[in-house]
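Coming up is one lone chain in structure tokens, specifically the form predicted on its own.
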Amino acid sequence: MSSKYKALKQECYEANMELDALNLVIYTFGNVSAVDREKKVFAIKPSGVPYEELKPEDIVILDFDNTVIEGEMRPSSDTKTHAFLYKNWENIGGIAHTHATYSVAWAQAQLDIPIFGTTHADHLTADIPCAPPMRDELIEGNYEHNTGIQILDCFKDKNLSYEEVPMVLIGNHGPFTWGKDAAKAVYNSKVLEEVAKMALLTKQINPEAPRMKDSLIKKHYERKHGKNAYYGQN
């Protein structure tokens, strides 16, 4: 693969493998995409494919108005978001976007993953968001465009930040993830299932189970996040 964007499509096709090898894709409803901001471009796996015949070479270049850059193969259907987003959200470098069964069951119920345990407070402070389904407006216009707009949309309403907050739900649709790479927007997808694995089981168990308290929020989020973390070996 003779291309001088050999490195970032090696890095976009690993991390879709592993959206696959994490059982966060149902057959080819998944994609990540990885972006070269000296370049101005992002990488993004072609639409359709199966993942036991993705190739490296056949990763897709695009730039953030969406023309291709190098590429034979269709990109994801789902590019226009991936560009709106890298667009507007100047310090993400990587985009996730699953159909994972239990995340899209909480978008399909609309509504956002309370905070209950640790293992959300590990990652991130705030309830995971679900933006509300689109528009019929927007439905009718640019599509995958727009469903950028509408994840912007919602945090802005939300008053949330996107380095805080590196998941959505879209109302009806599923997830999406992003993160300082691609692999980090595939390990926060993974992070989004579990917990919203966890939340369906929690309301399963206890109906009324309380949101988790703003001080254990704090400490579990500092201890891995804040100025004086302690976990893991850094």
Contents of the next structure:
Protein chains: 4
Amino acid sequence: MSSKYKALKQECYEANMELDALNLVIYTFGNVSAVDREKKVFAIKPSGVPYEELKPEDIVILDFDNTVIEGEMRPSSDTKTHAFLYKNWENIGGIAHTHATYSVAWAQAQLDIPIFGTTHADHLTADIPCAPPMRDELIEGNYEHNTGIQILDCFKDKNLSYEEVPMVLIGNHGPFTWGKDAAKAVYNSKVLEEVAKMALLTKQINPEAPRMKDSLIKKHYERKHGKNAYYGQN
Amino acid sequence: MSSKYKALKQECYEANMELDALNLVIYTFGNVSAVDREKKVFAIKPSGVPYEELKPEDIVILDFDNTVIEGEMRPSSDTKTHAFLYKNWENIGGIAHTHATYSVAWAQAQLDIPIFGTTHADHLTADIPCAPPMRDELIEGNYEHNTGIQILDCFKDKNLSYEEVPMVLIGNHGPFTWGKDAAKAVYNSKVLEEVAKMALLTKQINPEAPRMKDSLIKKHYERKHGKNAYYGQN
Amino acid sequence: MSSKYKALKQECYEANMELDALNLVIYTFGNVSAVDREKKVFAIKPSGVPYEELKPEDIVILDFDNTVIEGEMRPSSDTKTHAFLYKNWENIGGIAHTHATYSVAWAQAQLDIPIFGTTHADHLTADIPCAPPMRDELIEGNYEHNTGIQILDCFKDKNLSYEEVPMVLIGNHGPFTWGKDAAKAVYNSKVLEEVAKMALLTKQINPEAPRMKDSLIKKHYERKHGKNAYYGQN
Amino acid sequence: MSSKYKALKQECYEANMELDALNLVIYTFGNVSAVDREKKVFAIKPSGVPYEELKPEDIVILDFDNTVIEGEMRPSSDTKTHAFLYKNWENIGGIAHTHATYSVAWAQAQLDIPIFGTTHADHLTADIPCAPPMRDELIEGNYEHNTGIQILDCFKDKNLSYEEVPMVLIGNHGPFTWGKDAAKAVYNSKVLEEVAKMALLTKQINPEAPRMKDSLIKKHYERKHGKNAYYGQN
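Got the form predicted on its own; any chance of the form predicted in complex with another copy of the chain too?
Then the entire complex follows, led off by the chain already shown.
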């Protein structure tokens, strides 16, 4: 049976498999979604399915109010968080959630990841924010929806732009990352994991290691993202 | 020659090979068993056989009093601990024992693994218990049998249910995990190893990192195991 | 179309692929160059190209003043640093730059790597130098060119010879290594990463671990590099 | 051309290749030897040859006074240490030397590895000894020969038996391990590396972690090596 969401499901499927290939997840942990802004739907991994058994046709299609549009399986338990972010942040095309080891460790430590070097600065100019654990009344309510609220509140409190800072840690939980499409969201999950590991090791070598100088942060960001960017082929 | 335990041996064999595939053991370390409650027997890895040489027909069948029912090889040196647990905990179907690195490190540190985040809480709501090293009179006696006693005593002292907490660390030794079958016992060994690593890294980043809030522990457990669970496909 | 730089491109291509095979980089991170002293040009990886897509004909040829001689892609964003080093250090044949995890951690910690043992001493007899972060006026100027200046200043300040010390860390950034050809530069990146990890672990086990004795440093260096060297086959 | 040492070379070759397969070495680091007590010779890896290029016929045959008996390549730079140990310890059949990461870290930290658990106790009942760095007059002399002296002095000072403790760390350098044959020596190198990593992690989790109780050390050793051993198939 053909589907008008076939290409979207394929994009979503491939990004989920990449999560597994990059060693960012074990078993059924983690999930990636991809959005189709014109059709106002997104595609997401079904809940609890091991990556080695996942097939493109298992991918579930929902609208931004969490109504299933196509698919026979139950969508990821984190679906409402994805829907909330797509609804509120109109310029993102894909979202990834992992339980990658070093990213989770920082989330459990409930600390922002300081910007210590250019590996970090080539991707974003702020410390990677860690949202505090959810207030009890939110936990007891619509939990995964409220995780979305928690992320938006964190960006508001810290005065961050989701277009400049494509990642967040949820205290006691783990990372969410996003990008122009699902593949870029997964890329950002991998970069976050690498930066999280480097930052932990930096602190172990030198507990007094200073944040990177502001002038250097700015330079590295601009050579990749600025008006006169000269990194990459376009 | 055909055996009425062929399916049980196969289950046990596959679970042992999975231990190796998941990098939870090196050389001959570790062992997995699987039980047949109707026949009142369990199958376990033979002692000291490297995983690459192990064959399904090498698996040894014993009753719960450690009498070998079928098999020509000597069973795992930890067999009496498995027998004791099957005898006392009637709802477990498989048991795994590893010397996985991070699990052993916590066992050697003789500390419970604090519940720091949702990766842990998705699987169990308590700190992962570490039983204290055995008293000298028990060590000198029936050592592996007494390891079973030590585990039961630990669960009694800490008021834990083996059905809710499918894993334990033995001080100075390493982990035992269990589940509804041998594959699930191995799954729990892998989850324990991952959670053990995350907890160590969390403490390194922030020695003052607090345990997860009780409200959040409860939420995550219930969305997977509660009456209104909505994780997975059934 | 044939090129008179074909062999040089091939050498450069293979060394870049080795960087990837040795797990010293992810995605498009890192770059290796190779020089042809007679033709007064060097070959370098194009900017932002993933290793699995890289082809020998993508390699860019430049002279020491950063003029592209051959190649249709934009060269690595670090090209000016390579050019500066080739221009100033006439006895090096290849340069490698990575974002390898442990090397970056020391660079971010802004500390020299102490010489703790023979693995280090078999390759160089000094602590591995970490150049301080660049002064603001240099950052705002010709950044990558000035990274070269920063490296030379560091070697001058610490009274080091680039022929004896084939590696440096740039504070807040990461490592540069070099050698008689591109393959040797990559080899030195791998050795540096291994030595960086060993030194971090050494400090974790014993924060008071002393540097290696001078007499032992000298012995290990000379058995490999001295007049009466007896390591290797020639 | 046939050689009467063909089998010995093959044993030595396979053990060296295993060192590489177990990730205990990179590049040309490390070496393994195997002895033929009847012929009073030993076989050892040639110096500085990468594992992927090594062939059985490259293996060098020497007597216990370091005279080359057969082979066209220069033997490992550590050859004199091997010869000295074979000459003094008549019951060992193989020796391995690596620069494995965690083993080297403890050697660089110049600390014995405390016996923290059963993974360690299943193999030896003592802390893993770390010989102090060599005295200057020994370094300046016949260095590799004197490394052998240093090992014997360490075992004498600590009152250890080489048959019970099949491994040592050399301060500022790295590990040597041995066994009844070359394969067992390599096995002990792998066990040492694993135990070294577990001990470091144990100290990180709990800096006050106590050594294992003597009663438990004794029990684990005897169930594998004692008169009534019941581990393994014979």
